[in-house]
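Heads up, the chain below is alone and in the form predicted alone; it's given as structure tokens.
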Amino acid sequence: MILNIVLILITPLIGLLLMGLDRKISARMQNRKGPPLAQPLYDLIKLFSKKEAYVNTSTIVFALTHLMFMVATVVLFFLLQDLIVIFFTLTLSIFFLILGGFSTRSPYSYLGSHRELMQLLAIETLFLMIIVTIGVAEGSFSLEHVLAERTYPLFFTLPLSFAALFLVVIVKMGKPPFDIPSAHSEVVQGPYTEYSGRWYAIFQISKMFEVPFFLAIFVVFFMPFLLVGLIVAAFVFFLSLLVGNTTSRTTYKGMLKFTYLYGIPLVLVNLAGLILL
């Protein structure tokens, strides 16, 4: 329990480091020096120091609720709770982000929120199916049960679900070709367009919890070999940056097509194998 609490407390620090590495490595891939690793922290300090401004009070409520459910998702995960509950808590977090975008009259915010909603329908469906395969393979959705007395990695049982999870992570990290909701050249900042100062910083803090959460799921696939899981998670993080810096943005229709033609069939094949074998 003490270890779990420590993991919860250091998650935003890990997320801050990952965001710094993201910008640093991406800059190197583009033949630039890039900002210092602590730049995300400097950005947060600057955002909180800006004069408070907001469109309406509902945007503030939705931003805070979004962060609250994202933190709750991480807490439930590291306390080894039910995976289905964790999934719906995460989905609620994204849902309030979408509501925050729809609560303004900005056409860019509205369009970005619409794209976020389409992404929710595609990626969250895939993520839920991955969780279902874990439940079928282990006979329980309890993360504590999944990790209890493991003698071999879950990866050996669910290799195709593991591959599909990589698609989920790329989308969740907002990397090309799936950075559709917040495409700068098209919709400015998508659902975040009307947020500024400390209220925009709320979403950055949320991202500090979200990125480590998804990478931690890769570690779960390789337990009880923690070191192997951490190496795989680091490789997945680097690979997502590589994909993000070498591909161009697709459309939301392309994202839906890619998800339903490749991601979901992978999980269905893995699920069919579990049931039939």
Given for the second form:
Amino acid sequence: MILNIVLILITPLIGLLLMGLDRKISARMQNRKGPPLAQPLYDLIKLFSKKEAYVNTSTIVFALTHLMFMVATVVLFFLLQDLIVIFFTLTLSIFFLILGGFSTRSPYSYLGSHRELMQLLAIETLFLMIIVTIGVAEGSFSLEHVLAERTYPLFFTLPLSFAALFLVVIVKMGKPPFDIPSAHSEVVQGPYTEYSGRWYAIFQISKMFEVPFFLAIFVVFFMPFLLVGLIVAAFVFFLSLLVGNTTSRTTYKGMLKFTYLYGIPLVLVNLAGLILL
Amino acid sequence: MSKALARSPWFLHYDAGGCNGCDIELLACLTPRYDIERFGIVNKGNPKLADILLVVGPITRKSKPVIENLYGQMPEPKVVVAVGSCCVERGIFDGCYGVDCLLDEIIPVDVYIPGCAARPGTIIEGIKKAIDLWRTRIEGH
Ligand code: SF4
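Can I get the form predicted in complex with the partner chain as well, since the one above is the form predicted alone?
Let us now look at the entire complex, which starts with that chain.
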């Protein structure tokens, strides 16, 4: 129990470190020196020292609710609760982010929210199906039950689901080729366009919870061997940066094709294998 | 704490009507050779998140209301930098029919970067001056 609480508390710190590594490694890949590792922290301090300004109160309410559900997702995850509930809080969190974008009348924010909705459509289906395969393989959706007394990693029974989860995370990282909702040169900052100062920082903070959460799911797949899981998670993170720095943006159709054409068959084959064997 | 304060300047770059020469030099500062991101400087392209407004070119009749709008949308504390001779004192565009006024006649300008085109080294020095000014403004805020 104490371990779970410690994990919850260090998650944002790990998130901050990952964001710093993200910028540093990306810079090195582009043959630049890059900002210091603590740059995301400096960004946060700067954002909080700016004068407060917002468009209307509902955007702020939605932003705060977004953060609240993101934190709830991480808390439920590390308290080893039901995977379906975790999935729902995660979706709700993105949903409030979209509502926040829609609640201003800025065209960029509007377009960005539409694209975010498309991204939700592209990955949430796949993510839910992955969770269903875990449920079918283990006979329960409770993470506590899944992780109790494991002798072999989940990866052995769900290799294709694991591959599909990789697709989900590649899209979810918000990097090229799937940086569609917040495409800098097309829709400015997408759904975040109308936020400034500390209200923009809210989204940075929610990213600090989101990125470690998605990487932690990879660890679950290797669970009795924690070290292997952590190495795989680090590798996935690095690979997402590599993909991000070597590709260019697709359209939302490309994103839908990517997850639906490759992801869903992978999961279905895995599911069929589980049921038949 | 005060060391960590002004280490994340995000800038907004607006071309008010120059020849694009300074734009190219400005963006060259972001490339691997000069890499101003090592100081945490990022081109955000969004006035609501920007701390430094970099204006290039003379203020034409069409761009005057845009500049006022962008400046108004940037939350305090903020600094304005005029990049290139034609932004500082009209330069080669002096007397052109479309040129309306100088930048400092419509918004307060803090740093002037000369040169036609301003060289990346000069631009980085100017941005550094702007950051120092910005730091004192954050502390006073
Ligand atoms: S200062 Fe010279 S190079 Fe720069 S935008 Fe003006 S005319 Fe072009």
